[in-house]
Structures are given as C-alpha cells and as structure tokens.
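Below you'll find only one chain, the form predicted together with its partner chain, shown as structure tokens.
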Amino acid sequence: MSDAVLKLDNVSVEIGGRRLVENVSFNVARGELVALIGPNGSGKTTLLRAILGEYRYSGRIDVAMRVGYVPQRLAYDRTLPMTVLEFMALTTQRLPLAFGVTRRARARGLELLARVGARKLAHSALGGLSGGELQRVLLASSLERDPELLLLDEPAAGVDIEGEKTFLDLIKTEVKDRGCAVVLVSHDLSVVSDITDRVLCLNRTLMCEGKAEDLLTAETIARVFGGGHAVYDHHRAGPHGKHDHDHGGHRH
C-alpha cells in the first residue's frame, strides 16, 4: 500500500441489476482528509460499503488493515436497553456482555469517550441519545482499534449546523491530526470545505477532484448536483446556524 491507506482502481458496484457506482478510481494517503460529496442517491454510501466489504464490486480495492467506520445512522431498535459503555464493550471484550463490562473494557471505553468529549454519556441508554451525542459515541467506538483509515458516512446528518461544525472540528483534532486518514461522505461541501485536503465529487462516477476552494463554484456544483442548486455559505448564516432562505438557493 506504500503511503496510501486506500486505493480504488476502476471500482464498480451493481445491486439488483442497477449499476450504482461506475469505474471509480482514487487513492487516499496516510493522514489525508478527503471529502466525498455528491447528491442523494449518487452512490456515496454504496461505495463506502463496498470499501467495507459489505457489497460485491468489480475492480480492485486495497484498504488498510485497521479501518474505523461511523455509519450515517444506526437502524437499530432504540428501545434495546443497552448502555453506551456496554455498546463500547461489544468490541473490546470477549466475556459475554451478559456477565457485565470487564474492568479493562470499562477503562478503554471511558478513555475513548473522553477523547470525543462524551465521558458523561457512559451510563446513558444508547437509544436515548440525541443525534449529536450518538455520533460522538460512534466516533469514540470507531477509534477503538486505533484506525489507519476512518470512514465517516454523513456523520453529522440530522445534527444542526453548529453541532456539525463542532463534530468536524473533533474529527480534525482527534483523528486527522493524529495521523489517521479520513474519508468523509457529505452532501454539503460548504460545511466540510474548511477541514478537507481534497474533495472528490461522485455522481455514480467520479465527476471531479481537487481542493475545496477550487471546486466550490456554481459551475462545478451544477455539474455534480444538477441544475437548480446554488452555492450557500453557512458561515454567513444567522445565529446558531439558522438559514436565511430568502436567496432562494439550496444547501450545497
């Protein structure tokens, strides 16, 4: 893998007879933060899941040994009585959870939660967390194996703009600055533009690639997302990230 922790060569994914991703090739270097952007249904999540090995693909994917993953959302039974610490212990201890959390798993879980500022959530019910809290817990859990590559699938979906920004700052300080490469899926380039090294635009196939400031133009946005979309800068939004929709543009 040399310096790259992720190499995709001509990757295509077909599900149920539909080709959702077509001939995608790119590399991600150690310590690099890459944003993968594109409209809904453009194949971003499908590509991420192919990298994780969940979907079959054609082409070649070389991926680092230790990969962390933060899903877009947890489609699980929210009434399941599981504490955050128990959830963290699922991957850090061999003793069946029925016998409780071991001292070692507890210490490791608390350490990881503290890293993402979520130590106080340790004894909360997983199903009772807000969107932002859950994302922090999932991030803490994804750091458990000290990953070389972290895959984040719209990590701040359902979180307000301020919460999203705080979360992305956390990714920068606690993940990227520690040498871990990050692939961040988003449909919102303006939010991730501050922290990315490189942006990949996906709409079934790779449409463009480059630095955020070069790609954040009306022409590129129209090419990737289609017509009817405009550039909107969240930094000029009102207090607490509230939108002023008078300009008539969409978030992108």
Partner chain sequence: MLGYFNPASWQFGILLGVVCVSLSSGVLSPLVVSNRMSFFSEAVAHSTLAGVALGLIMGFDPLLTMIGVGVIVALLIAALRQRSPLALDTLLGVAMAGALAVGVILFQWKVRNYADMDAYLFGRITFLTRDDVIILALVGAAAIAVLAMMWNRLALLSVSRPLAQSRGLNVGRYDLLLIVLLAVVVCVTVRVVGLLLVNALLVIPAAASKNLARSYRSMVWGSLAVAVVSGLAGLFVGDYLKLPVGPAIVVAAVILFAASQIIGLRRGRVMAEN
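Moving on from the form predicted together with its partner chain, please list the structure of the form predicted alone.
No partners, no molecules, just the chain.
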C-alpha cells in the first residue's frame, strides 16, 4: 500500500509481564477511516499509545510525520480560569499565556474552532463546557498541525447517541474528506458503520477485518466480544443485545 500513512507489522506490547497486544499487522491508507473495535481490555488504547510512541513495543510501526490525537477524556482542573481560545493557544503559540494570546494564535484558533462548528465557544470557560462541546474543542486542537493521521480514542464517550452521530459526521466532512486518515476506537458499532471504510476487530490480537456490513453479524460479534455480547442497532426498533466497551481513564 504505497499511500499508507500507518503500517504495523507484527506489533506486540507487553506491560508488567503481560502481553496486551500480540502480533498485530495492518495498514491504513491516506484518506481512509478505520474503526478499531473490541471488548474492554482488548488492547485498543494500548495499541493507540504504542503508535503514539508512549509504550514500548516489538515489531515495526511506520507512521506519518503529522499525527493528531483526541483522547477519550481530558484530565484537567475544571476550576482553572482558562478560555477555550487560550487552551487552543497552548499549541499554536510559543509565548507563555501570561502574556496573552498572540494575534496569529487567535486567528488560527478561531479558524480551527470554526471548522468543527465551535467558534462560538472561543471565549467560554474551558471548565464550563459540556461533554460534546469539549470533544469538539479537542478535535479542533488536534487539527492544528494539519495531521495526515488522526487517532481518536472513543472521542464521543459520554455523549448521547445523536450527539455522537453528529460528531462522527463532522469527522467525515472535516477530517476524512480532506484526505486525512482516521483510526477511530469506538464501542458503538452501528453508529461507526455509517462512516467507516473498514473495521478492525481486536481482542489482544487481530481477530478479523473487513467492511462493517460484512462483520456486523452475530457470529463475528460473539467471536470478538464473547458469547454474551452483540451489537446494539440504533437504526431498528430494538437491540440485538449489548456489547462491552472500555470505560474509565487509564486502561490497557
């Protein structure tokens, strides 16, 4: 795959004597949106953090120079007197914020916020944002370097289903359609299936991969998530069941 922005070849991650990811290989092409799914503890976040260089690994990872990242949640002091624009300036200017936001950083911050429909939040207190508003701001911040690859770790966790769908549509129009590759960790397979090009099923090792419509079957879900889990389809009157997903902060 000559236009790949991410290549993994037999990647394994071991932490504290436990093998959390084992012999994972896949490529992601420029402009492709790949969903990474799997049960709690399957190694999804561990794999993302290895790609980001935060965990040591064996095997080989070739990754694009410009990478953006949106975590599942941002750990910060909500009482901190910081506006959204000041938060954006943390990555767009070298001058300490004590001296104010530079004209260039202000213009860039407003431009990025506008791209994700959050310009009106520029002067709002960061600590006063709703979950959905904060995720839009984090997405805007991740686009600052015009990334070739964007890694999203359950970016809409804690947002209602309609809000999640809106956020994922935004990913498609403002990120993927601009040629950026996206690797999206999500627990909601039915929502992800609307925008994804390919699904990777991870449970420590790569269990299967393919198009969402081919993989969203009871047999595949049972094999990846275990016999007690299935996908919840929000587009129909009732659920096929429930599936496990990652919760909490630091996890493997």
